[in-house]
Every structure is written in C-alpha cells, then in structure tokens.
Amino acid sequence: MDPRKDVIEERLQGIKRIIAITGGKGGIGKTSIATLLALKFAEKHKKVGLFDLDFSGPSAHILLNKKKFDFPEEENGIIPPTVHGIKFMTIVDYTKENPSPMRGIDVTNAILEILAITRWDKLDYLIIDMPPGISDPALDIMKMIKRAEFIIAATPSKISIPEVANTIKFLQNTKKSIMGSVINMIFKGSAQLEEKLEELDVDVLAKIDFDEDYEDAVGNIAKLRQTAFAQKIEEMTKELPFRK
C-alpha cells in the first residue's frame, strides 16, 4: 500500500468541510464557481483553501490574477501561498503554465504527491476545482478524498445534460454526498436541465444567467466580486447545505 494515502488523511484532518466542484465537461463554470465560493467564504472571515486539481486545464490562478509562480514554501510539507485571503494551491506552481503531458499511472502519482505534500493545517473550508466528469484524474481524487461533498456545475445545453446526468448517477452509485447543482449560462430552454436534476433528486442551489460583464472582470478581484455571477454565489452560501 502506498504510504502517501495515509499521509493524505493526516493532511486533511484539520479541515472542517471539503467541497468539490465537479461537472460533466470543461467550460461550464467549475473554476468560476470554486474560486468565487472561496472568495466569498474569505469575505466572511472563514479560513478557506482553494485547490485547483483540474490537471487538464488549471485556470483558477487566472481568475485570481496570480502571476508569480515561485515554488511554494516548505516546512514539513508544502505551505500554500495566501492569495486574496485564500490559501491557494495549483499545479501551475510547478509547471509555470507550461504543458504537463501525463498519462495513466503518472497522473495518479502526481495527484497522490500533490495531495500528500500540501499542508493545509486548520481550515473551515477547502474548495476543490475538480477535473471534468468521471475521467481517471477525477476518479483518483474521489477515491483519495473520501469525505468531499460535491456541487455539480452544469449548463442547460442539450449536449451537456447527458454528461451531467452520468456524473450525478456515478456519485450517487458510489454514495458520495451531493450538495446540489449550480446551473450556469441560463438561456431559453433551460427547463430541460432542471427537469433532469429533479428526476435525479438533486437540488438547484443557484441559477446564473449569462453575465456579459464577467469576462472583463477576470483577473480583477474588485470587479469580479461585484459581478452578477459573484452575487449569485453569495446568495448560494446562505442556503441550508452550507449551514451544516
């Protein structure tokens, strides 16, 4: 048995709640939801961490406008740097935005390593930006972080609904805790997704219209916090699943 698995359990002991943002595919707002959720908790003076584990396309650092990628400080493990009040860890700290092509066991080893060496200490919340769907990296993370609660990011596109449904069914079949879903980029015809979520017994935590001002706010924290997207996430944090 790989001893790093036991180390991961120790690293996560001081964290009260672990919330993982997942979804059927990329480009649906996972990173935006994860990053804004972390920012909103930080505004409430909560101790919060943000872990960008989307190996296929890490981008939380772009939203946070983190441009300096020095190797994180080491002291009995890697200490995540604090960015806008958030303990923030990303694979980009190591790759420096260069390609990181990995396959199979190499991906599993990389995930094991970064989970085992990262020292979070005590947190109220750790927010995880997951790899898309039920890919190998996503399955590895689900297996290694057993007490994660999941928020499903989804868009109403007819193309994405089947993948969202498959992700939810997998989480349900493996007895994972699903907090609910965030519907992003709502447009005419969005009712079909809501019907599917109701059929699967998944609550809708927030419904977010397409926000024309959002792109201009990326990388500008002051603007980002004022977007309609951010306001919806703020409202969402007042819902019952977050008050456990």
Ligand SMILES: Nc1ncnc2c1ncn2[C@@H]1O[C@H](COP(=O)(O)OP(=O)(O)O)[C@@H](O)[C@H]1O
Contents of the next structure:
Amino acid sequence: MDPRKDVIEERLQGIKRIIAITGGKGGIGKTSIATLLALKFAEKHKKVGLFDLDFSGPSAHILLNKKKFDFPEEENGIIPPTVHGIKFMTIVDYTKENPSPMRGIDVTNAILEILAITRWDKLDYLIIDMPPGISDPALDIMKMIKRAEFIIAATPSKISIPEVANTIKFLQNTKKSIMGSVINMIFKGSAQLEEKLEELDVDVLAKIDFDEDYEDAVGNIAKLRQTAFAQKIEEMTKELPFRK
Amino acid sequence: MDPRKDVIEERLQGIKRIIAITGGKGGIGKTSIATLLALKFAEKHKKVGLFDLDFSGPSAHILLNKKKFDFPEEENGIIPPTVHGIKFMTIVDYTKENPSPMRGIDVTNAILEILAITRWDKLDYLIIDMPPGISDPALDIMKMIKRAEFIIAATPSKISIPEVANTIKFLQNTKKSIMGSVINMIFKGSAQLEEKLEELDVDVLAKIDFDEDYEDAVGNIAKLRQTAFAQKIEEMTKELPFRK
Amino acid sequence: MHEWALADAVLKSSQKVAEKENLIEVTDIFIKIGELQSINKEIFRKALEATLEQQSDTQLFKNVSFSLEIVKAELKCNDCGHKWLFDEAKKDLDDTETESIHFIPETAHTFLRCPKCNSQDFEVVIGRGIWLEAIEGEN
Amino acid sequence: MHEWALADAVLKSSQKVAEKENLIEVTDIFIKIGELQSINKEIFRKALEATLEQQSDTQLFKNVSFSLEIVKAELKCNDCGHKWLFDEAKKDLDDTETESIHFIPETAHTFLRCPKCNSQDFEVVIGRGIWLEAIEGEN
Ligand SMILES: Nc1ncnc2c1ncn2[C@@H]1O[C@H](COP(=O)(O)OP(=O)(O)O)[C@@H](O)[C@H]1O
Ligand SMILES: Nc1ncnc2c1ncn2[C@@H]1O[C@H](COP(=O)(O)OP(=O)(O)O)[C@@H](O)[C@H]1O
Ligand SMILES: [Mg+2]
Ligand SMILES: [Mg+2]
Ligand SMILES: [Mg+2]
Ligand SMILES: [Mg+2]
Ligand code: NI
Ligand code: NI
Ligand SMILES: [Zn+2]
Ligand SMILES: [Zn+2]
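Next, report the structure of the form predicted in complex with the ligand; the form predicted on its own has already been given.
Entire complex below, previous chain first.
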C-alpha cells in the first residue's frame, strides 16, 4: 500500500486556494500566466506558492531568473525555497536542468512524492503550472487535488481552438471548477475563440496581446513586472473569481 | 505475450525513411514543419505518409483542412486515407475530435496498435508529428522504430532553449540520428540558440521568420503552399540530409 | 477486415517463439481476445486461417489448431476506484463508438465514463485486446 | 530530515487501515524500503518514533513495533530489455545525484543509464521507495 496518498490532503490543508493553469497546447502562455500571477500575488503581500509541474520542460525558473539549483531545505519534509517572494517548487532543483525522460507512471510517482513531502505551510494561493495536454500530470492533479480550480490559457489560433475546447469539456465532465480563460497572443482579434468560450460557458478573465518585446523581459523580473502582460494579469486579479 | 510488437518492423519495411519532427516545448512549429514537409514531398510526387502522434492535441488535420472523419478503409489491416497526396493517419478519424484523455500506458498501447495494423505500403518518407516533451510517445517511437531520424524544431526564445538542448542530449545519448534543426518563429535573430546548436553539433536546416500572416493560411492549402514557411521547407528538402 | 493484421501478428509472434524454443512443429496456439476490442471469435479464426495460407513457413503450422478465448473487459476508475465491466457499459455506445474502440481500444477513454463519478480517467484492468497466451508444439 | 514526512505518511496510512479494520490497537507495522531511495533503516525508525510522539492518537499505537525491510531495487530497460540492480549502478553516481534520487526517486531517469544500451528509458521493477506492506493489531 502506497502511504503517500494518505497524507496529501493534510499537506495542502493550510492552502486557501489551489489554482492550476492549464489549456490545450504547449506554447500558449501557461508558464507566463502562472509565474506572473504568482509574482503579482507576492507583490500584494499574499502568501503564494508556485509549483512547476512540467517535468519534461520545466521553465518557470527561467522566467524567474533562478539560476542556482540547491536542494530545498529539509525540516520534517521539504521547505520550498523562496524566490522573489514566491515559495517555488521545481524539479530543476533535483535534476539540475539535465534531461529527465519520464514515462507517465514516473510522472505520477514524482508528483505524489513531491506532494507528500512538501510543507507549503500557510498559503493564500498555490499556483500550479501545468504541462500541455490532458496526460498523466493533468489527470493526477484532478485526482489528487479535488479542490483545484482551473484557469484555461488559450490563443486565438485556429490550430489551438479544438484542443482548448476539449480540455474545457473534459474538466466540465467531472464538474471541475473553471475560473475562466486567459486569451493570450492576440494579433488580429480573437472572435472565433471567444465564440467557442461563450458556447462552453467559460468567462474571459483577461485578453493579452502578442507583445514583440515580451521575450526581452523573460528572466528579468523588473522588466517582466512592467510588461503589458503583467499589467493584464494585475487587472485580472481584481476580477470576481479572485475575490471569492 | 503481446503479438503486436513482432509485426511492426514488417509493417514499416516498405518505407525508405522515417523522419520524426520533435523538439522540446509545445507551440514551436512541430506540426507546421511536419505537415509542410509532407505537402512538399507530395508536390514532388514522392510517396509520403504523415502520422500525427499528438493524441492529446492532434492538429495536422487542421492545417490540412481535413474535416470529414471517416474510418480508414480496411484491407488486411488499415489503409491510410490520402489527403492532398499524403497518406495521413490521425487518431481524429477514430475520436471524431472528442477529448481523449490517455495516460502514458494508453498512449503506448494506441501507438503499438496503429503501427501493427496500418499498411503504409511503399513510401519514400514517413513523417511523424510528435507531441511536446520527452514522454511516452517520444520514448515509444525511439524504442519501436529504431531507424527513425529526427528533425529538431526550435525557437529562439530563452524559455525554449534549455528544453530543446535536453531533447538533443537525450537523443544523442542513445546515438539516434539527428538530421538537423529547424529554427522557427524568429523575431530578432537567433544567435543564442544557434550557439547552443553549434555546441551540441546539430546543423541548422532552415531558419523561418515569425510571420504574422501565417495563421491566415492555416487550413487553406493553396495559401499554405505560398507562405514563406513553405518556401523555407522547400529549400530545406534540397539540403544534404535529404539527398542521402 | 483489419483483424487480418492482428492475426498476422499472432502468427509472427508464434513463429518467433517457436524458433526460440526450437520447435519443428506448432500444434496449438492459445489466444485470448479482450472483450473491449469486440473482435468476433469466428472472424478472428478465419483471419488466422487465411493468413496462414499466405505464409511461407507452412511446415511449422501445418497441423496447428487455434484455441480462442474471450476475456471479459474490466475497467477501474483511477479517480474514485469504482470497478465495472465493459459488458455493462457498451449498451450506451453507438455503433460508431464501438467501432472506434474495435480499431483502437484506447478510444474507450474518448467514449466511456466512470458510471459512478463520470471520469474518463480509468484503467483497463484486463480484457483489452489480442493476447498470445501460449503455444505448444514438438521439437 | 525529509524522512519525517514519509514516516508521517506511513502512520497516517496505518491509522486509516486500522480504522477500516476496526482495530483498537496496532501492534505491528511492516514497512518495505525500496533501495532506490537510499533511506537508512535506523533513521527511518527514528523518524517513525519521533512522529509517533507528536501524533494525537497515541492510544492506537501505544505498543507498536516497526518491522523495516530493505528491498533491492531492480531496473529493467524499456529499450533493450536488459535488467540490472541499482546496487551495481549506484557506484557511478556522485553524492548530489544519489541525494536527488533520495528525494525524488524518479530523478533516477536523469542520472542513470542502461549499462547495455545507454537508454534513460527504463522501469523500476521493484524497490522504488517506502511501501506499507501490512499492519497487525487487535480489535
Ligand atoms: N503575450 C505574449 N507575447 C509574446 N510572446 C509571448 C506571449 N506570451 C508568451 N509568449 C512567448 O511564447 C512562448 C511560450 O510561452 P509560455 O509561457 O512558456 O507558454 P507555455 O507554458 O504554455 O508553453 C515563450 O517563448 C514566451 O516568451
Ligand atoms: N513561423 C511562424 N509564424 C507565425 N506563426 C507560427 C509560425 N510557426 C508556427 N506558428 C503558429 O504557432 C502555433 C504553434 O505551431 P504548431 O505548428 O502547431 O507547433 P507545435 O506542433 O510545436 O505545437 C500555431 O498557432 C501556428 O499557427
Ligand atoms: Mg509551460
Ligand atoms: Mg503539434
Ligand atoms: Mg486505460
Ligand atoms: Mg521508471
Ligand atoms: Ni474489424
Ligand atoms: Ni533525507
Ligand atoms: Zn469514478
Ligand atoms: Zn538498454
């Protein structure tokens, strides 16, 4: 019998809200949304954690410009290190940015292990940065953290609409709480996507333009905070779903 | 004993070259490269197959504007339907674009099943469109199709460089054949990425600019063929690795 | 019929095992058919026999007999732990859905839900598809 | 020490099982420690005892004894089928690497390779980490 699953709920009990940033495809801004949201909450003196669950391509540390990968402190478990005011768990602290090819079953095991040993303590928000697709990590979070709420990242591209629609349908199937959608990388409007979201009864929380200068801000916290992207995320946190 | 694995080699024996389009992150152009490459070969009267392996977010059919999802013909197995001159296998013909949440073990089983029953017949090229990350599908293709060659999709973004480097290191570890890299979505140069590729001894096969109008061509074959993207892929097919 | 491709796989596998075990003749091939794939026993037997005729190594299989057994498909929800049988679930599937699962059993995750919690995250505990159980022969 | 968190999990799990089985006292807890995680038996015993002292339900565990058994870790390559022992492989790991695997056993895929074909795609057949084998008690 695997003892780890029996301790997860208790490990998370000091956390008020758990928000997973998901969506269909890769490369649509999930990590940017997750990281900027965490930075925003930290700025406002909220207690916030960020958990990068994209084991095959962890990248939140790149946005946060974290370059030293030491083992997190041990104390009756693992204490997440604080980076720019965020309690930040990333597998990179253990893999040291080396390739980490894991099959689904390994991903499930690693998620279970981290959830069982991490002492988040009291948090207002735990933000989870999800990998693309409805695969093991997404299924595991839904299974292991029943009260997780979801923010759906989406781009207006025709290529990405069917997949984001499928992700939403899948979450709705098991009555998961969807906070709303963040539309990212807008060039020439997003009418088709917004229609689809309306049809699926998902609110739009923020609309973010494609920003040619965004890349320059990656890894530079001061610049990142000044991007139009960060501004939109700030506005979003004043929206109804965050005031509940 | 699973009989399917013993028949895969024979099912693929009429195929001269098997090329998998991989890379690290999602959203970097893997599907675009795979699809345009297949279209290009078809234009040149090569016998070409395209296998969309991104079961959680299949999208090659969107680029190809395939909207009817009938079961492929049966004849001692499955005969891939021909779309714009390409023998095209996609799970969408079976899922009808519905959400298909599969764990790693299911993905492995579905790949095995399709490889065991599909009769590609004689092909000059089979192009495989890979999902993001080094997870089950990537590991399975490496395991089940030892002679697969890899094209590495990459973007110059700081966020994507570590992951693409890890994918390359991983392939080199087991001495897989890497044809080279396609750099996509270039805005302001790609010096940092090119340095990394040089360091890892991976050739650059093509450099594709970010194209604001590319999205308009998605799903429109005539327009797609006229994009700068298609032009670059055409040039690429004249390069050494394709003449071998 | 796409069953031919699977029958072919079974014979290739059997031949490989026979070679490894130094059998000069295979007398029996025991095959399990997972109910999930809805493969008809008699159709699969015909597929095996037809494939056999096209095979080169007829000597090895000249007197072979096939034993086919259907295995009930058991599903288990990864979310709530509930167990159920495909047999009960399949009455809710239309023909196209059953046919999809016939071709690619994993599309069960597309068309089936846990009857208790509605989750699509379930495991096929047993009874997925074609399985080569054992072969018998002489050396 | 992060072992405390795992010891805590073992006790929580044992308590849950005890409640389900209507035990009023748990006398023995049998634990297997997969070698891959390099958890020291005596440290884990101390972690269990220390955690026990902080627990509320001391009545249930007042006379419990822990049986700890190390299970050798067996690895199997998904690529070439080769099997090997973590015991043989670990001499090639440096301290940081062993420590990573100690915290998250799946980082074995980061630092280990199949000794035969160099693949990182292998399976931990047995001996991954902490496992609650059984509990005994009175009702
Ligand atoms: N609004 C935007 N404008 C310009 N580039 C963006 C924007 N949002 C994200 N990007 C870029 O797109 C890529 C993917 O973003 P990321 O946040 O990593 O998405 P995901 O986590 O979904 O893969 C990155 O290179 C990032 O710099
Ligand atoms: N060179 C380019 N210029 C502009 N947009 C692009 C370019 N290449 C890809 N895209 C867009 O980026 C997104 C991801 O492309 P896609 O080919 O689906 O990548 P992947 O398969 O790696 O996820 C799509 O919306 C596509 O339209
Ligand atoms: Mg990401
Ligand atoms: Mg793709
Ligand atoms: Mg399954
Ligand atoms: Mg493993
Ligand atoms: Ni059939
Ligand atoms: Ni320790
Ligand atoms: Zn259920
Ligand atoms: Zn090996």
